[in-house]
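Only one chain is shown below, in structure tokens, and it's the form predicted alone.
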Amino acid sequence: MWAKKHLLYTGATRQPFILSIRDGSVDLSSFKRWLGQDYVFVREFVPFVASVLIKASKKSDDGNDMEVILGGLASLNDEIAWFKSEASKWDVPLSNTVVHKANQNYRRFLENLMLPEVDYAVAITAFWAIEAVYQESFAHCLEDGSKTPSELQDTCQRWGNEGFGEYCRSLQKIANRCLEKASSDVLTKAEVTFLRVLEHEVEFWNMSHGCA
């Protein structure tokens, strides 16, 4: 199970549009794309990450875990801000964005992982993957020997630097913290749900790419 976990992480945070941004080869297409795509995306992720401040609220033994997944919540506002600047920026119309299936099939899996019947470790542990997929992909494309155009050093910077990095360490921390104190039964959920993440993290950088 590590193997294949490693493997998909790999997979998830050095796709090739990801790392056709950091060489900067990448088709300003396919950027467009994910720009809509992901707008349209996070519009769904506000209510899931609302649900895990929920649960959070109701199951966590420390009171911290709050302050961190509030300050997730409300910078998701500035987040939405930021992509309909840039949307308008490159001219992509995102009130008739078509919902490609690998992003309606993401959207349905937050859906279920706000069932209340879903256990705070495995919600927090989700929430975390998502978010350190981004961080490491971007922060990718800023390293030194990069060759990501000027005019996506903002988009890669958004979520490759180091003070996001520093909030989805904190969000890693709330999650082994849970992990370890979970049952047999929720640790083999949250294991299936971290590989779903990054399965559909894939998926969607694979239709950004227009590889699917």
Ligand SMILES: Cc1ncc(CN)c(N)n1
Second form
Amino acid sequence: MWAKKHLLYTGATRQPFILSIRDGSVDLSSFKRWLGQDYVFVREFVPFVASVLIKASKKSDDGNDMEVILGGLASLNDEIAWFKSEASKWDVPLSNTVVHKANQNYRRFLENLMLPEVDYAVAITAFWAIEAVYQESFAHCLEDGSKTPSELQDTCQRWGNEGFGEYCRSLQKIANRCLEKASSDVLTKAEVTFLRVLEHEVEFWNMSHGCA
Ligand SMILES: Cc1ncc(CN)c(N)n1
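Structure of the form predicted in complex with this ligand (previous: the form predicted alone):
Then the entire complex follows, led off by the chain already shown.
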């Protein structure tokens, strides 16, 4: 996969906000900003994942794809409940959140990817990349030597745990299988989309960290 090939991937998975959680220097206002914004993101992510599920059921030559994606969709149900409980723990209001620019831009990007004319190979690559950035970022905060504050462990575990890692690897296998038989045109579209995901993730972390 291109992940290793692009420096942007390192930028997206070792972004200052993530590094500040890992070294324990994160300020809670940044964390609370991220929490409120990511709740908005996840609610937009649900229809995107549903659109990938529809594409898989229509276009995939392997019925297992639909089951993997369905599993991801189901976990978003628990994820929304987790956000609500975490937000009440931190006194972060989840209603009428002002949606920051980076989040609005990401939402528009996801909406475009939901269009029926977007190839399944492109959509599944974006889906894998979106999940993988979070998995690698938060897993980094759980590695030996990290000084992640105990009150943020739960957040890091949510995406950094081994089970989510397994799930991301199964998405990567699906994406690779689709890309192996894709036309060069679709391959190019998928790589451009992969890079766009990384850019949006970097912008999302920057927004959370309070960078302009
Ligand atoms: C911005 C963002 N990117 C990815 C994920 C993981 N589904 C997330 N919760 N938020």
